[in-house]
Structure formats: C-alpha cells, structure tokens
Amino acid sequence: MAVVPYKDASDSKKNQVAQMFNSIAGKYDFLNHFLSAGVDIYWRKKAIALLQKSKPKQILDIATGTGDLAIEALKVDPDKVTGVDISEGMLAVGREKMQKKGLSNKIELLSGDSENLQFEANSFDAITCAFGVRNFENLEKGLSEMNRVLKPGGRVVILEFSKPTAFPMKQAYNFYFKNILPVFGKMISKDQSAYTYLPESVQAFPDGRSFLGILDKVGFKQTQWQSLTFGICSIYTAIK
C-alpha cells in the first residue's frame, strides 16, 4: 500500500501530495532550512555542480516547489530553467520569489504533473529534481517521463533523502525523523500530517542501488549514486 500524507482520505497519492504542499507552502522554505540546519543548501549546490562540465542550456526542474534548485541551477549559466510542480501553492510562493530576485526572465514556473509532462520528447539538455521523486504516485512512470523529455546524451541529477546504515548515525537519524521532526513540523506548518508523511515516505523509498536499478530499467545509462552527510541524502545521476 502506498505511503500517503492523509491516511483517512480516499484521494489518490498525487492529489494528497498536492494538498499537503499547498497547506505548508508558506512555511516550506523556512522549515526546509530549519529542520535540516541549513544542510539542504549544501546538498543543492553539490547537485548542480555536477552539471558544470556539460553546461546545459535548457534545464527542467521537476517537482520544483518554490524554486530553490532552479535558482541554484543558474550557476551553470543556462538560457532558461523551467520548473514544474503539481502544487499551485508552492508555485505561487516560488513565482513571488523569482519576481523579488529579478529572475522571472530566466526561470519559468509551470503547473504540471511530473508523471505526464507537457513537453515534447528530447526537449531539455538536463533535468534536475530535489526531494520530489519520493512523492511520485508511480515512480517508474515519472522517471520514464524524465527520460522521454531529456535529449540524447543529456544528464539527470536527482537529490533524495536516503537511510543511513552505519551506527550511530542510523539510530540518531531514526530518532530525529520519528520524534523530533514531526513535532516541529506540525507546530510550525500547522499541518498534522506533512512531517509525519516525510519520514514514512523516506522509509518506503527504494534508495541506493535499488533506485539505480529503476533508473536502469526505464532506459537511463551510466547510472551513479553518491551518499551525502553520513547517508542522510543521496545524489543520483544518469545519462540518456
């Protein structure tokens, strides 16, 4: 059974995820930085640095949220970054952020379903995604869509939470995720389910070599994985 934010609701996971992010959109950026002690900023920098050599001109940022990874992607000097997300609440916060930073001419944020992208095949030089694939209703379908709209030879870079395996980080991480994060998340976001769903969805996600296997299955090549911050997060890369 799929892990969903609102266990008593009958909506699909996709609709529940959109509802959840709409609910917490106003507090999302603050909570991201607060609950990770700012390490999420470092993770994004590491991910985008992997695109420096290829210098992609057209970048698609999947599950862009409020656009933090899209903004970081400007460091590789693309012509344009297109962000897509199913949450109108997150996109509204993101668009306001782009306007304030004067980036609306370089970054376009669009409403879109990552599992049914509105773009033609072979449209983008690179695709990025930070903490989004875990929320896909159908993981293989979402990854297949990334493959479809990526140009041959293009690179995909995916950031996602993973599960530490070494003592004592494994035990500390599990305690924090199950006992600390949900309390602060609920208190600040006012959404009872959002930060309970997060650790549950991380636990259910096929991380590490299992995720590489899925990337291979949907047609990606040169799939690689590197662990960050004692295994709390991973960067996955692949080529079409």
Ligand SMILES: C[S@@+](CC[C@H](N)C(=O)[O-])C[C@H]1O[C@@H](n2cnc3c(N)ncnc32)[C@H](O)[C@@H]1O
Given for the second form:
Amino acid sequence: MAVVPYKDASDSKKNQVAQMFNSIAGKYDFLNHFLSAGVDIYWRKKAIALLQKSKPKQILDIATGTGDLAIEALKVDPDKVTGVDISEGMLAVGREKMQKKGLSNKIELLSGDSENLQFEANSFDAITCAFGVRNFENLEKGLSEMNRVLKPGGRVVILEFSKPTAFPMKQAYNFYFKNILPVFGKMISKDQSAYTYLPESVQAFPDGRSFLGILDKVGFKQTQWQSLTFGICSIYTAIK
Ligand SMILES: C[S@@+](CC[C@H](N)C(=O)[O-])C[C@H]1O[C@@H](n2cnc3c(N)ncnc32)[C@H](O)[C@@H]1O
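Please could you give me the other form, the form predicted together with the ligand, since above is the form predicted alone?
Full assembly next; the chain just shown is listed first.
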C-alpha cells in the first residue's frame, strides 16, 4: 500500500501530493528551515557542489517546489536552470521568489510531472532533485524519465531523507520525526496531514543501497551514495 498524505481520500497519490504541497506552499520555506534548524541549506549546497567539476550548462531541477535547489544550482554557472513541479502553489511561491531576487532570466519554473516529462530525450547536462523522489507515485517511472531527458554522460544528483541506523541517532531521530515535527508542522502549516505524511513516507522509502538498485535498474551507471548528518539525509549520484 502506497503511503499517501490523506488516508481517507480516494484520489491518486500524485493528486494528493500536489494538493498537500498547494496547501502548505506559503509556509513551506519557513517550515523547511525551522524544522531542520537550517541544515537543509547545507544539504542543498553539498548536492550542488557535486556538479562543480562537470560544469553543466542546462540543468533540470525535478520537483523544484519553491526553487531553492534551482537557486543553489546557479553556483555552477549554468546558462539556464529549468524547474518542474506538479504543485502550482509551490511554483507560484517560487516564481515570486525568482522575481524578487532578479533571477527570472536564469531560472524558469514550469508545471510538469516527473513521471511524464515534457522534454525531448537527451536535453539536459545535469538533473537535480531534492526531497522529491519520495513523493513520486511511480518511483521507477520518475527515475526512468530523468534518465531519458539527461544527455549521455550527464549526471543526476538526488537528495532525499533516509533512516539513521546507529544508536542513539536512530532513537533521537524517530522521536523527533514522530512526536515533535508533526506537532509544529501541523500548528504552523495548518495542514492536518502533511507532517505525519513526512515521517511515514521516509519510513516507507527504499533508501541507501535499495535506492541505488533502482537507479541501476532504470539504466544509470556509476551509482553512488553518501550519507549526511548521521544518516538523516542521503545524496545519490549517477551518470547516464
Ligand atoms: C518536499 S518538496 C521539495 C521541493 C524542493 N525540491 C526543495 O528542495 O525544497 C517536494 C516537491 O515534489 C513535488 N512533486 C511530487 N511529485 C511530483 C511529480 N510527480 N512531478 C513533479 N513534482 C512532484 C511536490 O509538488 C513538491 O513541490
């Protein structure tokens, strides 16, 4: 059974995920930094640093949300970053942010589904995705689509939450994720489910080696994984 945000709803996971992010979009950036004590900023920096050597000119940021990873991607001096997302609410917050920062000429945010991308094969030098893949309805389809639109030799960098395994971080993390984060998340976002869906979806996600196995299966090469901050988060990289 797929983990979905609204358990009593009959809608697909994709529609529920879009609805949930539409509902929390206005508070998303604040909650991200608040609930992670700002560590998410460091994780995005680490992910983009992995693109520094290959100097990609066309970057696609999948599940871009409000565009923070797309902004970080400008550090590698691309010609353009294209972000896609299924949540119009998140994109609207992102577009306003780009406008305020004067980045609309460098970063384009488009409505688009990672599982059915609107781009031709071999279009991008690099693909990035932060905290998106866990939300896909069909993970393999989403990763295959990334592979299709990436140029041969191009690199994909994926950031996602993972489950710490060592004592005492595992216990501390479980307590925080299950008892503290949902309370503050609900209070601030006013969404009943978003911050219970977060720990549940992390729990159900095939992290670490299992995720590398799926990247291999859909055709990526040189799949690698590094764990960050006691295993709370992981960066996965691969080449087409
Ligand atoms: C946790 S947010 C991450 C946003 C951003 N990447 C960041 O680092 O802050 C997850 C995003 O994935 C998007 N998403 C989920 N499934 C998607 C899909 N199939 N196609 C495109 N975006 C998707 C959601 O709408 C949401 O904006």
